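Next up: a single chain in structure tokens, the form predicted on its own.
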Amino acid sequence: MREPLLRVDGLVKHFKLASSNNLIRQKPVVRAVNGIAFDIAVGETLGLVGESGCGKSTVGRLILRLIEPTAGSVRFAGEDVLAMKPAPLRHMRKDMQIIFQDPHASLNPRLTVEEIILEPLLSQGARPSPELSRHAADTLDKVGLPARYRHRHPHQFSGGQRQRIGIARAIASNPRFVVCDEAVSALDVSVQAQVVNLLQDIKDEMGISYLFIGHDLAVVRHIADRIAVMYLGRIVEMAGTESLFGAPLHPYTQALMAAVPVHHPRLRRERSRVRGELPSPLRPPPGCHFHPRCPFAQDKCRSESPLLRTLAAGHEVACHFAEEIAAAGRNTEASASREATDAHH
């Protein structure tokens, strides 16, 4: 079996707060990311898809080694990245780039986009040329952009341009791996399919690996090749991406899928039954983290965490019941049929 180029296994991010009580000794801590585990092959897109403050980004962040991990290993074509020292660290971040949310923010004002394009490649030692100028032209039009472009700066440009001047600069040190941080999560919805089907181009064209995070999961369906669903710092259902759309088996995924808009006013769909908001981070609750909002729950769940296990070929669900809880889906979907054909008769 050949070996991912990316493997991800038991990471965990726990951040200490400031208290104000100075007798407390113990201070809290945000347990953002709680032992995950993924890999990603050669060429291969894995969506990363949960609520606002699951720790999906905190995710993309510690394995290019942006912040780091509380515990926990990411190695890269073999490398241990967790263990480099910082030469080698940053020799192999060619090869690891990110493209953030906020294409305002992440782009420095005051550079042109050809300095933007080539920082990269300056920070690993390379020297300014013509041939540095031309390979700056040359990704700008890869990512749709006239190479006229490459002496303004970022306040000239809309905000897909810029994102696409993101995109460029991560892929001018031709790397084997990219984080998308919420990369379209910021765009109008116009530029959004734009944007995802560029990013879609680049791989095929370059052979890229993607880390896909993102919210929106008809944006994550269209690009990726696998999907891990997070709640609250845990992977709880991972599977091909046809397959998670078409028998999501953790509680969770069914809510996430049921909340996805429609695209006709008929095809209405039965709501989740999800309750209340997604708990604090500070406190997560015993047991299975989603209990308290989960419809199925029982005793075990309250007081058990589960394991991420297969249940089918490719497709692992962290979830006790899960197995019953699909078979009861069946049999939904079997009577509406029923009740369907009925009606139309």
Second form
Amino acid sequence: MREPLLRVDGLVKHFKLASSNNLIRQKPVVRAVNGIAFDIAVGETLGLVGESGCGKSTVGRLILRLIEPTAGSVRFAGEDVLAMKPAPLRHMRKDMQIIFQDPHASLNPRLTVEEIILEPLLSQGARPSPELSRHAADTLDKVGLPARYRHRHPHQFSGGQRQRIGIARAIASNPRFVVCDEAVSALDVSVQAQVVNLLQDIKDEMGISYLFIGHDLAVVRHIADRIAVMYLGRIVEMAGTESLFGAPLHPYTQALMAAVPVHHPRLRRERSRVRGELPSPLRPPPGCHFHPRCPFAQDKCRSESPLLRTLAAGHEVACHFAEEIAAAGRNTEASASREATDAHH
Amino acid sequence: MAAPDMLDTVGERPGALARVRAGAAPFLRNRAFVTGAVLFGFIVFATAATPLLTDAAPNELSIRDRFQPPSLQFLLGTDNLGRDMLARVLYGARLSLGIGLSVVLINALLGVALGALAGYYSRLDDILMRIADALMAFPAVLLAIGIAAALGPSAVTAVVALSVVYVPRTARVVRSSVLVVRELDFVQAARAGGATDLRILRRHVLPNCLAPLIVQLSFVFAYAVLSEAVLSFLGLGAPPTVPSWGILISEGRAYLREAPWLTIVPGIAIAITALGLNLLGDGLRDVLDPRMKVEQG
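Let me have the form predicted together with the partner chain next, following on from the form predicted on its own.
Up next: the whole complex, starting with the chain shown before.
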């Protein structure tokens, strides 16, 4: 098999918190990312979903080395990103870009749109020139903004337009891989759809691979080829989009999907069976991190941490009882849809 | 808001004169900037053109004319030794402005550099800020007096002493802004684009820390002029033969009741300078902020 474009293995990030007492050496540690592994092929989009605070944004930043990982490896196009010296790393950054969530914080208010878009190229040593200006205009055109806007400042644009500028900056250096860190979460629903479609078009045109981080399953489903579900710093389930939505195996994934609003009141299923809040990543529960909230938890779940294992082709799940739960889920699902059809008559 | 068509000329290059006019327009539209420029410009002009404005020498004694109130002969009156106050205030401006501007310049260079380093590199932060804490633990005037006393009285001493006092304060202001700005996404974006630390600081972080810095520097100038007066008053600034505004005030203080113009005149000079610079700073801050253009345009 060909080596994938990006291969992440055993990625770990522990944030040491400042202790209130400096005499105590043992500082509290937040286990934001705890052994993440996945591949992304050329032209593939991997969705990464999970609740706020599960560490999904940290994963994106670790891959780009905007934060230094505690352990693990990141290989991009065959090169070990984490071992790179500063100069080659800077050079490689034009191949890996990022789109941020908040379009108001992600654009430097002092620069013009053209300067913002060209900044990655100028950082790499390009000199301002008429060709570069034309490139900026072309890139603006690609993201659906008129080229004549290029001398304006960010504050003169709406949120959706700003996000397009952020996308233009990310693709200006012709990257092969882009991290979309909640790239549409801050936008109005109508604008969201436009921006998601834009990202899709750009991907098709330029052959970019995405790591699409988000919490809105409907949006991620639309754009992702495969989806990884994260919970408290670990991937609990990873599968092709259709396979994951067709037959979610992990109780957490099932709960996430049950939380997606259903429009027709008769079709509404039982509300999320997940109780309680996300536990503190300072003291994650022993065994399976999800067991305190899991309706199926057994003794084994409290002591033994489940590993990701492949159930169906390309469908991985980290749950001791995935088979049993899936079987039970199919039964209730079937009876629920039967009830719904009955109600229609 | 400016008409979009004017902003959106593509390809055409306006002529040099038009470009200068377009560049100056936002400055001229800003009332604070214009007022400040007029006030401060007046002081600078008077300082530069002193020999044209008065024939009198600042240290020429004339005991017969002592304590003359302002008149046609002595526009701003005379002091206890009959010296012409107009000449003394004008010549004194050289020293006061020189010391103030030197301190501001040193603050702008050292304070910004140290503040940027401390704010951007958390390793340096602890060391630099503990040193700053130590210096700031002393009352400003006391520290300046101590340093000036150790170095011996001269104008250079006053500049050094006031810089030691105010650089940590400027560094503090810059550091706190850098701490905020460096966490913003556009700084992360710059790093993700492959920018070096120096480029990130120069192009992304520091320009967005400009507003509090400009305010701080105009504040430092006003305080440097005033503190120089304190040092001179204590005999730690320039020698008394050179009349700085601070010396004029401290000398006139003894005759406050009989000849109030001796303190009022240099006092007004300091007030105009400080006010002018503060307005200039505020205006500059607003004009340089691209977000303000729309509201005014």
